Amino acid sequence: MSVVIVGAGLGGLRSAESLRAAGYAGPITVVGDEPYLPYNRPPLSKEALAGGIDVTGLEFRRKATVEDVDWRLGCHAASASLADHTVTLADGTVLPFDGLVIASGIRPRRLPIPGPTEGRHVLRTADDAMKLRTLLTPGAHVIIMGAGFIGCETAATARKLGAKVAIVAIDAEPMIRPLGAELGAGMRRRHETHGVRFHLGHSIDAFSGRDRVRSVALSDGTELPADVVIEAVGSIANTEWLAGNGLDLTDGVHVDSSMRVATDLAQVVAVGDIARHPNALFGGIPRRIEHWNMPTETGRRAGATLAALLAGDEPSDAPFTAMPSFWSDQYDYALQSFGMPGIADRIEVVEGDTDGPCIVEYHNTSGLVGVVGIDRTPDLIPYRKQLAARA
């Protein structure tokens, strides 16, 4: 019996550890497209970007149970045949498997905007951050496409480093999807206090410059100088290598509550950002949830599921009830959330106001579905318990 894990991030690591904890003692091979062991990504847009990137310092601690894992790093999976139980790498290596863990994650979305490509950057990997760190210098004109968390966190870091920052987004307010308009506006005002300029409700129509991007043209005709462009306009699930196997790849990889992929061809599970899974706390609708804690939660469940399947046993059919959570540090503001604020249809500021420390509740017809606090992290614990009680 052998297991191949495609994806050397947190989800892949936790899956390997869970397989061992559940009694699987056979070979495990982990494939990763980066040359690094699993490391922590959130600091890449915050403290690590500001202070310099040391990948070894960002590595996750690995349990002794996975010391014998075969790490195939710096080479991505090109294709898979579930019928043949094989994964083929970009260098032509063919890896046979009895069990497969899909942990290939996501990549930044790139928009087809005319103009030069030199000077356009994304921030997903340690190498991305290393390159950007040399460019975020005092006085540099930095244009950030997108006003989500990555864009806003990077804007805060760039301002701390002395760059001149403008955020361009089609949204009405930054981080509006998870936070709502009122709290998003409060975060915008915080950024504006620190010198960030917003061009909301607009897109970038073109990049200008002969050898590299020198300026950007907005949809309203405004032209902005640009030394650096950072694209943070969402993500795409890395599913291309799975094509041709009859899987539901509509938005990531569809799995059940045990993280098992629906196929009769092989024993397959999926974890992390790529897994579209149900959560019984929030109606059981399959969703991809790109929060930091979900690779750990789904990896634990998937490892136990795959170990049971390989042993000829039935995996647990208990509902999956992991609590989604996220945090974001922007300047000296600490934003923390539990639940799924993005599915709310009613938002209420229950303590404080959105220009200072506050707590915001998010509701739909089923009741409380999420909470966000700014500089109120300790006060959110009762909310976490209330949300967990939805099970």
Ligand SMILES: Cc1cc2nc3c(=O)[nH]c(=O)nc-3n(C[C@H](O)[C@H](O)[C@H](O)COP(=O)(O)OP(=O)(O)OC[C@H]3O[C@@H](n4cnc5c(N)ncnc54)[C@H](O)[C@@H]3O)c2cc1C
The other form holds:
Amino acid sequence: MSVVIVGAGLGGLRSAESLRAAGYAGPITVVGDEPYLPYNRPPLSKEALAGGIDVTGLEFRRKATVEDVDWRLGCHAASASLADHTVTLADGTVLPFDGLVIASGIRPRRLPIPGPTEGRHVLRTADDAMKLRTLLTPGAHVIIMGAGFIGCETAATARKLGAKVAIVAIDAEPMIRPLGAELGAGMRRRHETHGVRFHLGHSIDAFSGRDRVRSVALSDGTELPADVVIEAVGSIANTEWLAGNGLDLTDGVHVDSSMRVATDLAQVVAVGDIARHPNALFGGIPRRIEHWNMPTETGRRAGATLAALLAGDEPSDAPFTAMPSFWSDQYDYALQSFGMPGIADRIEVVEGDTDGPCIVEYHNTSGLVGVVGIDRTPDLIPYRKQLAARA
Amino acid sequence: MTAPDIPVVTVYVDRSKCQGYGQCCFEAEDVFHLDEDGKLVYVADSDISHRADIVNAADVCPMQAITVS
Ligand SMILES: Cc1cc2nc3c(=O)[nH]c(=O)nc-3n(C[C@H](O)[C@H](O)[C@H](O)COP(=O)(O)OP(=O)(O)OC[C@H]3O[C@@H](n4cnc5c(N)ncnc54)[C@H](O)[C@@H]3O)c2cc1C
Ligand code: SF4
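Okay, that one was the form predicted alone. Can I see the form predicted together with the ligand too?
Below: every chain and molecule of the assembly, starting with the one above.
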């Protein structure tokens, strides 16, 4: 009996721990293409980017129960055959398995924009952050493409480091999809106060420069100087290695509420950013949720499911009701979100105003679906309880 | 103080790491809570029956600030 976990991030780690907690005592091999043990990503756009990246310092504590795990780090899983119960690594090594955990996460989306590629960066891994860290110097012209959370956090950190920062995005306001226009505008004003320039409603049409990017051309003809471009325009699920197995790989890996992948060929579960899972709190529509707490929540469930399947038992079919939870730090502001504000059609600022500490409620026809607070975290507790009661 | 023969679980929160995100409070309400200023307050020694909740709280701390012994 053996388990292979592909992806050595938080989801991979929590799945291994949860398999053990659920009584699975057999061998576990974790394949990860980064050269590091599982480490914490959120600091990569915040304090670690500002203060220096020490990957060992960012490592998650690993429970004693997973001390015997075989970590295959720096190894890329090239393909899997669910019919043969094998994962094949890029170097040709074949790993047989009885149970498979898909924890390979996502990567930043790249847009095909003409011009030089040197100078174009993304931020997902510690290596990405280490490269960027040396470039975010006082006075450097930093162009951030995309006004989502990663783009905005990186903008705040780059300003802290003294860089000149412009954000270019096609959206009308930063973070508009998760936060809505009003709070998005409030966040924009905070950034503007800190010296970030916004070019909203525009895309980047071209990069120019002989050897590397020196400037960017926007869709309205504006030309902006650029020393560093950081692209934060969404993500693509790392599913390529699963091709050819007849799985539903539209936007991640589709799983049921026990995190199980629908296939007769093998015992397979998926966790974390890659898992398109139903949440009974929010109508049970399968969605990927790129929040830090989901690898832990889905990993807990997936480990229990896989341990049961490998023991020949029926896994629990209880609904999945973990609360999506997200925080973001930009300058000195602490933003905290619970639930799924992004699915709301009615948004109401219920306390404070969006330029200061505030609480914002998000509703749709099913009632309250999310809450966001800025510098009001302790006061969100009753809202979180109300959201949890949707079950 | 707890009598030595009653099994306890002990938590320690590294204040230099804690950012007051409050995630721990939802996993083990009897052990962790945020005061009005958003500062974390916690009970260091708890009955062993709280152990699973406390381990979950340590797992969900974004700063990995909680140690359980
Ligand atoms: C810069 C940044 C800031 C963030 N900030 C926040 C925040 O403030 N709040 C919040 O809630 N969330 C935040 N997040 C999101 C959070 O970090 C993610 O949701 C979480 O890391 C997802 O964990 P995961 O295990 O699913 O995926 P990952 O951590 O991506 O792990 C997947 C691993 O699998 C590896 N892999 C992929 N394909 C293969 C293959 N074929 N073979 C071998 N290995 C493979 C990848 O290289 C990676 O190491 C942030 C993310 C980033 C990048
Ligand atoms: S979850 Fe961690 S950072 Fe947040 S309040 Fe608890 S100990 Fe502090």
